[in-house]
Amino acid sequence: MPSSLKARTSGTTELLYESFLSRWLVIAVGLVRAYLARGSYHGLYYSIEKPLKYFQTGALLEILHCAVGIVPSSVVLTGFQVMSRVFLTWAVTHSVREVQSEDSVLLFVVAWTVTEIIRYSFYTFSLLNHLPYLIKWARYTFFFVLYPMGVAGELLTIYAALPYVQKTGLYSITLPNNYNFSFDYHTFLILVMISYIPLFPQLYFHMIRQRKKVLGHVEEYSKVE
């Protein structure tokens, strides 16, 4: 690749990383400002509802970015993560307004926000060849808490939505109808929750393997010292 084209590609990628990072910083600042104004963490979701929907929907492009190599992540794992977040944002939290005041919503929002700020800080500084060890360490360490925290928030939010979905018949299709087709959204949500059992460990243990690969030699050196 010619040096001029490589420089332009690198510059474009850097702008994308900075754009993604700034989006999540907006949400982080919004949460902090709302908390300071309210003096309570209850109901903080409403202060970042719009930017969260906008940014998380825009994250669908990340799957494409992974596929073409702009973002150095697994397409499969990124696809699962992004699609599950978009689903939770729109098909659960937006659609079942009764769950928006649940503490579990704040749980996954905070987990997503901190995770993405660390991830895109890591990508940006790596591209600049000036990666502080603290960010590198945080990228491959904070997930131990943030991933279970996010999953717990997601599952608890879906669980909280179940009674309202069952009562209202939200998104469900009953027989008889012209297409002779039925769909029970309540059952679908339960199946979504069950799907976390095989899928989450794959993502979690993938990060553990990556941590050993990236930080393992440093920690071994520290033990020798």
Second form
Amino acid sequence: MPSSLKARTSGTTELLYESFLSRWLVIAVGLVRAYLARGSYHGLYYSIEKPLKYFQTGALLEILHCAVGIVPSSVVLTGFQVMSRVFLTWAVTHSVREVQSEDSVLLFVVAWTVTEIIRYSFYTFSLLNHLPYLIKWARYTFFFVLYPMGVAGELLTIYAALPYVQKTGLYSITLPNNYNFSFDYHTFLILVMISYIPLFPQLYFHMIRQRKKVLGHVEEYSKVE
Amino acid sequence: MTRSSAGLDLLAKAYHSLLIGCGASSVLPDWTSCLSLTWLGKAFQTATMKHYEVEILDAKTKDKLCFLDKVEPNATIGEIKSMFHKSHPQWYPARQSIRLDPKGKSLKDEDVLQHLPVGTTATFYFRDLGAQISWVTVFLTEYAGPLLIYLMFYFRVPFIYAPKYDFTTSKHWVVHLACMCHSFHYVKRLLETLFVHRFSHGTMPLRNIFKNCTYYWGFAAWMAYYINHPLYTPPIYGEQQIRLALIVFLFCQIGNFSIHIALRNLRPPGSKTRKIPYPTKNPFTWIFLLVSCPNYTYELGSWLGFTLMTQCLPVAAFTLVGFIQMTVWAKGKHRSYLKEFRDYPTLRSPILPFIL
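Please show me the structure of the same protein in the form predicted in complex with its partner chain, now that we have looked at it in the form predicted alone.
Following is the full complex, with the preceding chain placed first.
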């Protein structure tokens, strides 16, 4: 990306990231407050439902950022991650009311929230050239727990949605019809779950490799002030 | 060239003209071959010829992989590849990419050593293209699949539909027609691969066969499943729609075949020459006036006809994806025509007249 364009957009990007960061902080704060108010973690989804939907969908912009070059991540990986999150948010959790009170929803919401807070802090501080080592370390270490946690939450939620989808025929088209086409959402969800098997290890090991690259040269980097 | 070899050339030319005058034109392609007809000429030839030394380095690591000495100046890259293959038997010529520059373009097999911008010690860079498979093999495999798979669905082989429908036939006559058209299309493609097409490249990377077969076989199964389904719904406008669709389909099949024949006739057997295609006496080739790659235009037309005939969404999807891919290919071919031929007709579009 030409450096002139980078210079012009970096101010805007920082603002963008700070806004993304604050939104996820809003979700985190919302979660904590609701938990304290209710005394239990059931049904916490409802307290952050709207912000979650809007912020996760807003993350579609992330793909654009990668494509244009503001963010150094790969378009394919980021696109894939954002799409899977948008899918979980709208096509599973929002669409199947019965799973909204499941604990698995909370599991992936917490995982996403913590991940995104760390990630956006990382980007914001990087752009400001004031990256505390702690944030860099956190970004490349917390994923060890957060990734499996998020994946477990996502898979359990999809699994919980299956019987309701089958019963109501949600998003499904049956034969006969004039376009001679059919689609079974229930089978589709099962295929999505199976696709995690080849895909999740790839993403996980990609992060591990990134970690070696970034944190491996600890001796060369001093804490950036 | 030294004075003695220049004199020898003159002698050979004269000798050649004499022989041609005696009617030996079919045997003697050019005058240099006369040099070797006399043992004297051959001795002179060997004495005066500058032998090249060829070293082949790995394009990435720059390691010296092979050193060939006493390479004849008129050796082709193809011959050098064969020599390289002898020292490295795992790299057969089809998977060798030989270039002048590590990041440059591959040299062609027909390129002659002495016409390349190299000194008497030529340095080439080698890149392994990976396991290769012949185009003919790939085409035959990827076309035989849809032919057989569709028929399996048509005859309602067990485990596809509910058991009560096993080996039954559809009650709609359009389903029988569709099977005939689909099968005809792929039989035509198989026969063209065996008898009509003249391929520029011999091989393609091995992984392509998996990619291509997944595409063709997958789509064929998806389409065939719905068309031959017991709950299939025939086209809304009935006989009118089917008749129109059949006319479009047949017209485009004949058109596509005509273009393949015309392209074949541009190229003598065994050669890799490239010429601008022009309309011939066959009216189906007159589309060359407006389009660079009418074979793709007709192919699109055929599948639009088939979509109309079956009124099936997966068929429409297949047509769309095929159209996108063919447009990419057509634009590439059009660009290379423009680059290669100064006098390329300006009225032509890549695939759709005036549009695309």
